[in-house]
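Just one chain is shown here, as structure tokens, and it is the form predicted alone.
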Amino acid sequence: MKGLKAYEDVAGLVAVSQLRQLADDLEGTKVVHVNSTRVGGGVAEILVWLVPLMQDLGLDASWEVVEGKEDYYKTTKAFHNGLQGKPVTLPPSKIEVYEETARQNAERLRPILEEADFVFIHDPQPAPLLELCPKRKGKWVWRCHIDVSHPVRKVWGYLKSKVSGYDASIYSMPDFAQSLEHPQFIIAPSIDPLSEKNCDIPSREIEETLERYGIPNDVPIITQVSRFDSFKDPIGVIEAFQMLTETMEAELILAGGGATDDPEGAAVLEEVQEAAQGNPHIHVLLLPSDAHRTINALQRASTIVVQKSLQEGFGLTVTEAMWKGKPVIGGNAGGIRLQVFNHHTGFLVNSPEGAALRMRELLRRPERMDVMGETARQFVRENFLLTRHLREYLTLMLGLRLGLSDRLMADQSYENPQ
């Protein structure tokens, strides 16, 4: 990983310096993360980088992570569901799983959390450690990343009882929140610039890249980035994409993996191969958990990029499709809604006849696909890079540790560029 020093061309030598004169009053301040997995989805691929970013500025920072079976996982993915609203039933029997793997993990990481000076717990799956942890001393914070705005009722109610304790939740968007009695902020993520992901990459690489799945690059490439997961309706996209070479010419990627917390993945991948019924342009590739360059690579080549989720919690592969300056077609849900400006940096659709639609307009003016290209680019750089969201972390510590309320935050939104 590399120090804060190697953002300062990227990201501003004003922004870098501003997160060592807050770093400054927390010097030592232990702080651990907790989540459930270290390889996959949105969450590790930002403690990847903001652990290690915390020490470089001389918090004492770690980052743990539960562990289950294989029935733990089903019913945490349950939860997420239900949390998005897709009707979903928790008997007791799945609870128990939940609370037993819970007092599992407790007692392996109570020390290390009943220490901390500050804990960040993510998502659901370690939500309850709060109360399993009674001699804790520190300030603890609900992380939710995914979008609670209209959850299953008894889903939100269960999991409300076990995050109404914690000092303070955090959300990506103001419109996820749901009431707790505790202050709420609002910190949406963000991306590492110079990660394998985002880094800029040779051309001959893109081209290796193309030339080694066989995906030919003499006509448009559309690509959705994503894992395997039906809320980010993969068949939608196909059905687009059908509708589109009804009259051009063009290549689809569909790429992703899965993740370790995520059982219902390969049942999704089964689904989107068999829609894809053996199109020689559509190409499905199931990518191991570090293909990070490998996707860099395919979101370079690409001509636009798509993320038609139906739910998004925020959406990193927007962010990064835009930082790479290319328009994105978005699904007109969650976090996208933060990204994609209708006509400025891409599209936002409702359905596979909007998205196919869009791109067809896209592939008929080249010159407003450079023009959102670059607007997209510098929104990114304006508003969701990696410096910005460290600040509000740090920011909202230095808040809690003086007890103040949630007006510190008040300004500390997407809307308020580093």
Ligand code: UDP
Second form
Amino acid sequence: MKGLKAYEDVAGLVAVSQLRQLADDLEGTKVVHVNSTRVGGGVAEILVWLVPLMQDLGLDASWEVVEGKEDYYKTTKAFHNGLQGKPVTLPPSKIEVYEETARQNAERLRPILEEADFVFIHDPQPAPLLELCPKRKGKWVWRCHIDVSHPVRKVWGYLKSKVSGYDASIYSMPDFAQSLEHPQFIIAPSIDPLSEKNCDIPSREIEETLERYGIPNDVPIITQVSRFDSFKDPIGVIEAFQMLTETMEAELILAGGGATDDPEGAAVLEEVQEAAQGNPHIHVLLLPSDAHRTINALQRASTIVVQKSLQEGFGLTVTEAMWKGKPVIGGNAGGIRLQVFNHHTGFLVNSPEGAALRMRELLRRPERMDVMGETARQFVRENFLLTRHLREYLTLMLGLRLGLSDRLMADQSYENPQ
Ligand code: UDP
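Switch from the form predicted alone, shown above, to the form predicted in complex with the named molecule and output its structure.
Let us now look at the entire complex, which starts with that chain.
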């Protein structure tokens, strides 16, 4: 992780000095972030830079992770699925595992959480910690990263009982806000442009990465990087690719790994491998959780990046690809809509047929792809770099400390690049 100064070139001097000014009033403030995994998935990807940068700004920031056994992760994955609208049941036995694991984690974390000035609880997994820390002295914020626009009502009903006591909650876009009695804020995620995942890399390294995985680079490469999760629709991507390659040559990369808090990855991976079987142009890569440079190289090697999610909180993989100047064909879902503007930074699609059509259209007009890619990169620079994200966190903390009680929206309005 680089210090804040390193971002002056890429994000601008003003953006960085603004952060220092805001942070002046927060010096020494104790901030604790809590989530359920240190590796894998977008939340860990964000906390890896957010916590050190808060420290760099003089805040006393730290990151804690709730731990549980397999049953617990199965339950929290069911929560995740239910909140994103997939039919699930939550029998009392599962609720008991969830609550008991929260109690065990509370024993360990209570001293640091009760002392903190601000606690940010990420996603549903650690949500019950609030009621288990009765002597809390700070403000507690529930940061929801998932698409909760159409939750299974019973699942949301239960979770609501755990989050309604928070001082505020944060969502990635307005569509996800819920009926809750506390202030709700909108803060979109962002990427670290200097991380191993997103920094510039030599073209030789890109070629070597393709060679390592036996991927030809004399035809267009289409890539989706994702956890193996059914909401990411890897099977839909394979279907689209099969339709495309009826008339055009191309290679498909489906690259992904697991997250320690996602127990369903292995089953989805098996399904994907089965669907890809016998097609030498489909490369299913199971990557270790620290393969950031490999992902960087694969995204840069791609002609088009796809993120055909059916539900998506935000989709950092979309931002990452756009930053690398790639047009993105994205599922018309959740936070992808904040990033992909039809015909400008990519295309939104609703089916494998739609994805195939857009892939074909782009591949036939490479000059269009270049313009779109450039627009995409510029759009990320203006809206989805970590400086904007951090600024909104600092503003939120200052606002909460001043005791703002109105329903507020954070200060972003993403410009449509059209
Ligand atoms: N990612 C990764 N390895 C993988 C798959 C994904 O490092 O095998 C990263 C990806 O580059 C992105 C994050 O994990 O930074 C996924 O975030 P996103 O918001 O796209 O989806 P989530 O997994 O949080 O649903």
